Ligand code: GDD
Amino acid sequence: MDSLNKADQIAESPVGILLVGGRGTRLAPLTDLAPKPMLPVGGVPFTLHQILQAKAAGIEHIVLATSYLAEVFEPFFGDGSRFGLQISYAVEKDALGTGGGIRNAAKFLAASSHAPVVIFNGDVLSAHDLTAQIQFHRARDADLTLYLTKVKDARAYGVVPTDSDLWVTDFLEKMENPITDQINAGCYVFKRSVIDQIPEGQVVSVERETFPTLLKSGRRVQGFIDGSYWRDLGTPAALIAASADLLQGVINSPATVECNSPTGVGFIDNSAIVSENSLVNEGSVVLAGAVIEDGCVISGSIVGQAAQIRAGVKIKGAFIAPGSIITPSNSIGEILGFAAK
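Chain structure (the form predicted alone), given for this chain on its own:
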């Protein structure tokens, strides 16, 4: 790369694509009415945390790659101006997978060969240094830079080994005895030219197809290792825990609502009604229109819109579905998991 191209690349702000097209079947029945990225985490739709993370890293234009219930995103996020950046929407009539979704969304970005393209998986909450990841990508003139994190037990994940200079050496599927504890953490920085080579209009997986193909063809694929907070929100327990972590300051996000519970660390929407004899603590969130009667304890939980918690109920580590009615007669399984209508 000559010095002029380097200067052009540094001058251009990075752009982003946020993959929010998934249905989130493991989070049903909550995702029957809302896509997983729009579920409340830290008191706001989860996607807002990622949008503000992108903004903080200098991203000025982000495309939401939508599919399932695509119509719910734009009414909330609009054109992005109230968040200080530009938001566009790429709707997939039929889900195209991660690679196909990235290729489809890239059409809504300016046709630039220099601006790095940051890809966010729509269900990962992290505190990793995205600015440093982008800088590392540029400094090493990489074709692809993957955010990697280390886990105690990598058997449930595909692993990504790197050499001493952090160049990726392989992409390995789940195995009983992983050769490394480094896993793909769901945030990538691409050269635009690499995205343009993904087949258009086809179902493509970047994890299973694009990444291994790049490596085999000799492209410059590197890892960016960051040990900060990371959580995949694909399961009910993970989503609930992440919300409580945000309220309790385990991880910080400018999107998180401010705690206002008089009885502990928690947030109560102004339109919710909570008895003064009830406790809302341990990072709980009580959303609009919810009613919590006397003698209740809500710990580390999310109480959905217009849910009703009858007197004397104790809830811990649960997501109470919008409109639910929880009474002392509900089974412990319902209260500790999802409470359906």
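This one's a predicted model, so the numbers in the text were calculated from it and none came from an experiment. Throughout, rigid core stands for the largest set of C-alpha atoms superposing within 1.5 Å between the two forms. Positions refer to the first chain, counted from 1. What changes on going to the form predicted in complex with the ligand:
In the core-superposed comparison between these two forms, the C-alpha atom of R208 has shifted by less than 2 angstroms. With the core superposed, D94 shows a C-alpha displacement below 2 Å between these two forms.
R155 is among the residues whose C-alpha shifts by 2 Å or more between these two forms once the rigid core is aligned.
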Given for the second form:
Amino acid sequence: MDSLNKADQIAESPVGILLVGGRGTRLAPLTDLAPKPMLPVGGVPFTLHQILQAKAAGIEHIVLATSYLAEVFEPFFGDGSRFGLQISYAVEKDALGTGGGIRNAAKFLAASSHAPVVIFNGDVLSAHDLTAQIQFHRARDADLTLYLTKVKDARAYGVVPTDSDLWVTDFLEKMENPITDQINAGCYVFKRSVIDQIPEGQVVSVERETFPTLLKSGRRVQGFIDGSYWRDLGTPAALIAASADLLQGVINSPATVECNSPTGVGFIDNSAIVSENSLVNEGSVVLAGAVIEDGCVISGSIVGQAAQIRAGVKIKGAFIAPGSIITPSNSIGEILGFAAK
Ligand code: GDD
Ligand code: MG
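Right, the form predicted alone is done, so what does the form predicted in complex with the ligand look like?
So here's everything in the complex, that chain up top.
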């Protein structure tokens, strides 16, 4: 492979690593049962949207970097053939952080390959042009190309200033007084050799260690700025809103279930029972085995598997945990799911 000329290297398909090993603390207790990337968003486990997005950008092999509840991914995604690409699983017995997780997952990619490696945070729903990001990476022979977007409040994110030629000048993870509203949107294209330099078998944060080190040593780190739809699904409100956005076509993903509610924009699983006197609308999803009795209004919400919504309950912007029973006297936020903030 080392003898490949540049044109051959450019022709190699990109490969991917999906970071899905986080604990998802802010989504507890939902994440006591399922890791955040397997929670239903747009009617399917969230990771499926990202896998199909990767495939659409020409990625033929993707490694899921798992740790917390690692065992739940493979039964759903298998070897990937059902989705038209190859999927491998890298398990961190103890979580290795984002950088350690990337290094560990890279062992499952062909060692000799020069293909660019696309890293996805496993909780970001975006409509950015990944194909263009990969092209930009190749065109300027970058070591690392970070997808960047702008947000109103950058404090919860990696803050990433760039110069007039889009080269990254600093990387500041979660700062109290952000120096710019431009943030790390959680999708990176790495040159393979840069990943191989991350120390092996250690806890490493790409955000706090790898990125700042690369910048200090003068490596070619650039920003790919894309202002299209973007959401980090780390909070209940964001996850619920993302699901409704998918159903309502605010963002399109081929993985999203088809709307079939007779009473509004919404999806009702075949095995769910919804009274004809109840409304399912504003991008709601009612999952398998759920029951919605008379006179309910379910708006912009996710009703988990086998949940029961008793007569007369009105729910807006909530995630009803699987198996919950909701009566008119329940306060949703208090007991069984989440009310959107
Ligand atoms: N395999 C593995 N191992 N994955 C991990 C680990 C780990 O030890 N720790 C976190 N992850 C995964 C999470 O599952 C998630 O998909 C992703 O890495 C990012 O972790 P979060 O916990 O969601 O980080 P964040 O949202 O606070 O910040 C990150 O995302 C922002 C954009 O959404 C950072 O990358 C920020 O710089 C960025 O702005
Ligand atoms: Mg996150």
